[in-house]
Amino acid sequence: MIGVIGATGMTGRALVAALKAKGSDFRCLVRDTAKAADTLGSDVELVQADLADAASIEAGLQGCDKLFLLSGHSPVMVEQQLNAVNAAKTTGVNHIVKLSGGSFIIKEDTPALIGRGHWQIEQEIRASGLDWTFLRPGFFMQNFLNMAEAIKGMGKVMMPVPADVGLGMIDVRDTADAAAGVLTSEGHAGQVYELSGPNVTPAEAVAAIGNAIGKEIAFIPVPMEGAIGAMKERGMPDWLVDHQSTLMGIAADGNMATYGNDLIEKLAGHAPRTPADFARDNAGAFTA
């Protein structure tokens, strides 16, 4: 039995639908239950759970033996997903999958909170005792998703970083679809899995979405300080402001290329999706 925390974010829905395709014995820990059977359907079986809380997490990993770990950026975020490692452990789970940032930002000395915490939670689940496997995506082609309006209402997607700089893009979906490979198989203990597709431009990226909408989309590069105060005006809290800036200032000195490697096809069962596919998919989040 799997157990799934993160089941009703973007990456989880998409993994829920893979284990589902797979035939894959599941249970996905949820805080609210009702909401979450709207999201994945009646099918799937949920069960009550918030990783504030370390008993209704142990609960809720009776009779797994591996667990998906995956929890939205906040500043609790170690502390919560230690919750989940300690219920692991206590229950009988053998293997964590955890879906951590990339390799680019997860580090000791990182400016990032999220990216120190991610760091963290990595250090004690390998001295857990349990097996476990870490996966580091690259940039989320779905960020594009947070500049619809944007695009919708101006025609243009405004960033900190240059037009031509390679980033290793990744759509949710191969990330959910590798996790759901390394689930339901066996020989992934004790690894570390950086998963990207071929390095894509902003450029080319925004093009694609004009593509599969036709109309013509501008990128603009802009200074990291406009950035940096269009996200403070908008109410973003520091910590998240820091996590931003840092991986845009990575990624503008070109340190969020792909990572070089076959894993999405090797894991998924499939070749990574382009940015074409992405935004034929996403076509109508970026139409009026």
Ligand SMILES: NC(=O)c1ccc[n+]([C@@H]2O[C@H](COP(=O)([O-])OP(=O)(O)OC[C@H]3O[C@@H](n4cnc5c(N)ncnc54)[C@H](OP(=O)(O)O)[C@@H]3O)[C@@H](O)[C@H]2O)c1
Second form
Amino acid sequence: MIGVIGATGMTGRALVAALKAKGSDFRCLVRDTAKAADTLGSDVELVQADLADAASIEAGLQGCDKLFLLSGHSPVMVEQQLNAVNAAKTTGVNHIVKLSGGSFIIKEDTPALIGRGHWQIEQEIRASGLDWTFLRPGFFMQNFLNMAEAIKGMGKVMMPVPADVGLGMIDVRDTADAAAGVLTSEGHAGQVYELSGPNVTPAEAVAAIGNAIGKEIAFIPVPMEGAIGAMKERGMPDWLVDHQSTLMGIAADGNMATYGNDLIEKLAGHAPRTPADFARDNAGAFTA
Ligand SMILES: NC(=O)c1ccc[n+]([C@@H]2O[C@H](COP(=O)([O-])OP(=O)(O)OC[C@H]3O[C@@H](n4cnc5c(N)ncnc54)[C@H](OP(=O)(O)O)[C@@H]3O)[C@@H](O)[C@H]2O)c1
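Form predicted alone already given; the form predicted together with this ligand follows:
Entire complex below, previous chain first.
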């Protein structure tokens, strides 16, 4: 039995679809079971559990031998995910598959807050005595969904990165398919899997969205100060503004390029989805 934490999020929803397609035995530990049933379908086994409540995670993991661990960006990510690691140790879980950050931020001293957090959690999992596999995806194509309002309203995307910088992008469905592969086959213990397709530039990704919706969308590189001001204006908390601007700085310097491997093909069993695939399948989000 696979315990899934993070099932209702972007990657998690795709993982649930992939595990359903494989006919796998899995249970989702979710904060709100009624909302999760609406999102994931009434055929999915659900148990109420919150990463902030260690006992609920321990109860939810009873009978599970594998754990898929993901939670969104949060300043309490470390303590919450460590609750799950500790719960795994005291239940029958023998293998944790953690959705981590990109390798470019998994460092003890990275200025990216979430990167330091993922690094710390990875260290604790390595020391847990359990088997582990770390998935380190590149830049999510789904990040463009956060820019849907600007695309719909102004026909443009503004980011503090050069239009022609190569980014190792990935569709979250490919991360999910790879995760499903790892969770349902053997030979992945002790592996760090760096997942991305070939390089895509921001200009190419935005052009793909424009093609999918039949409208020209401009990509406009903006200074970092402007991007920070815009995030603050939207009410983003300081820790998240710091994190996002650090990430964009890493991307702008060309340090978020493709990993240049064929792991998606090997683990997911298919070629990486392209920006055209992403844009076609999400076109509805970019039209009024
Ligand atoms: N964006 C990128 O380009 C990128 C690149 C590489 C790695 N990453 C990593 O990807 C991860 C985010 O993935 P995502 O975008 O698929 O996530 P997401 O859509 O933000 O979903 C987060 C999930 O975590 C669950 N969750 C949050 N707090 C919880 C709690 N206290 N107890 C139980 N469940 C909780 C949420 O459940 P609810 O429905 O209850 O809220 C939701 O299912 C982050 O760790 C990030 O560092 C992102």
